[in-house]
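One chain is shown next in structure tokens, namely the form predicted on its own.
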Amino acid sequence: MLEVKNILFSYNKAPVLKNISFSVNTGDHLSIIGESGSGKSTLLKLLYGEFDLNEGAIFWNGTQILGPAYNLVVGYDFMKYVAQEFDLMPYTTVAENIGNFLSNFYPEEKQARINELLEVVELTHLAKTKVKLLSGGQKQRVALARAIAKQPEIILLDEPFSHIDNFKKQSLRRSLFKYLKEKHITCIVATHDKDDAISYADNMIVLHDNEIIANNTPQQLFDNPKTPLIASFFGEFNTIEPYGIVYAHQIKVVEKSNLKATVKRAYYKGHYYLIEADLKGETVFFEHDSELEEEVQVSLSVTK
């Protein structure tokens, strides 16, 4: 298990984290999202030991994690890290990079496990290809697969698909996340990117203001949005009195009701219109099957 107690962390006076306290069992996912600056890549630096910490500590089943002020060298053995900046080795191939740091005495080991983790982050094709010549997703999918070479027992991954195309997010995301659930390898995922978090987390942290403002599974989140930063994560949102929080999809056109909306503009969705409309002076979104006409005016019934 991974605990986290009562952190505080500051780069100057100003804390970027404080109070600070969660645990993860082992072999789960927990997802960390928040705003640009909210602390998340802070908090994976401060997990794998980067940073000394101010007040607080983290322990990995009873080991403390501690900073360059107790360790020589950074990190510890049975964690890795993959930052967005990638630590590859560019004049070898995609195969060597994986395989750099696995046993060389058993060969015919090392090959197949190698080439497990080249299927993994969908590579096989370019396993002989040096790294220089890959694009910067395919250098990320590199990384990924080197950090879970020696299977450790915990990894942190900051923005893990930033680089990566739609083309090959998906797919690449449900086979890196199964492959970590069926290996039992804790999972910490820093994102902005809710497909990231809502289909595979067990528990999702929300940070803003150097706290954490929630912690809890998917699920509740989405279902039960306590501020508008939490509905924003997962979509186009409104604040409606007396509902409070309503999704898109939450609001109806129907042919009576006492919400009366103005449609401004639609926009393509694919298998939906987006429309926003002026309800009340106020701009409120909520989705359709097909496209509206501008400045018709819709009546609205919200399904929560």
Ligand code: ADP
Given for the second form:
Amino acid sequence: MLEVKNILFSYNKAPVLKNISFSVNTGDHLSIIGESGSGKSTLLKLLYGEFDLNEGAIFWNGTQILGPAYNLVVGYDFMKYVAQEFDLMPYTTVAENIGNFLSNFYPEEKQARINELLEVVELTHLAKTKVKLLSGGQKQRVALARAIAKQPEIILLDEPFSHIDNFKKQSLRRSLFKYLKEKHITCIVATHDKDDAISYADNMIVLHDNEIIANNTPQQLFDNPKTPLIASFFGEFNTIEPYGIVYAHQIKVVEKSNLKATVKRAYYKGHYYLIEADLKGETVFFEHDSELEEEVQVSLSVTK
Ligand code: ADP
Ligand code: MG
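Same protein, different condition: the form predicted on its own was shown, now please give the form predicted together with adenosine-5'-diphosphate (ADP).
Entire complex below, previous chain first.
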């Protein structure tokens, strides 16, 4: 298992991360979420041993992860890290990039493995294409395949689908996370995309103001968001007394209630409309199955 014990870290003077403690069981999937600048990438780099900690310690199955002051070559064989900015070999093909770290001793097995990896990241049709000719999203998929090529025990992914378009994202996500689960590869994913986390993470940690403000299952965090920041990760929400944080889907239009609102705008969302309305001088958002006209009065009910 991965154990992170009371990390304090700063690049310069002010701490970027403090009091960071958590653990991840072998084979589990942890999502690290937080706003831009909250320290997600820094935390992944610390887990990889890229920097020296000011305080605290990190262990993978009892082996301490050490920074450059104690470990000449950054990184460990059992761990792979895919950075936000991936670096590939541009003048060789996709297949060669993926096979680069695989042994040449059994060429047939090597080829079979490359084919398997190409399928996981859905790049079979581009196997023979030079990497420099690929789009950003395609390069990101090559980087992911390279990272899992040698079956690490633990993989660190920094916004792994950020360059990948919506057409491909859903299926690639399913395929990669399914693969990692099947192979019992422990997986830590930094993300600001709820879809990377909600269906796949066993646990999520939320970074805010240099600290972990929550560590729980996606379901617990979704059902009971302790702060507006956590709710905002999952979707449109309101703060309405006396209910507290209320998601847009938890408000319904009813025949009669004391919550009277005036519709201001309807946003088409595909299978529903997001309605912006005025509730006693405050803006509220709720979901509705049809478009509502501006200035129409509605009665609302909250179901949590
Ligand atoms: P995130 O990945 O959540 O967007 P980062 O870990 O990249 O956040 O950054 C956390 C904070 O650390 C930010 O304030 C950022 O400006 C700062 N930071 C990141 N990298 C460096 C660096 N190499 N040197 C100094 N400050 C850095
Ligand atoms: Mg980052």
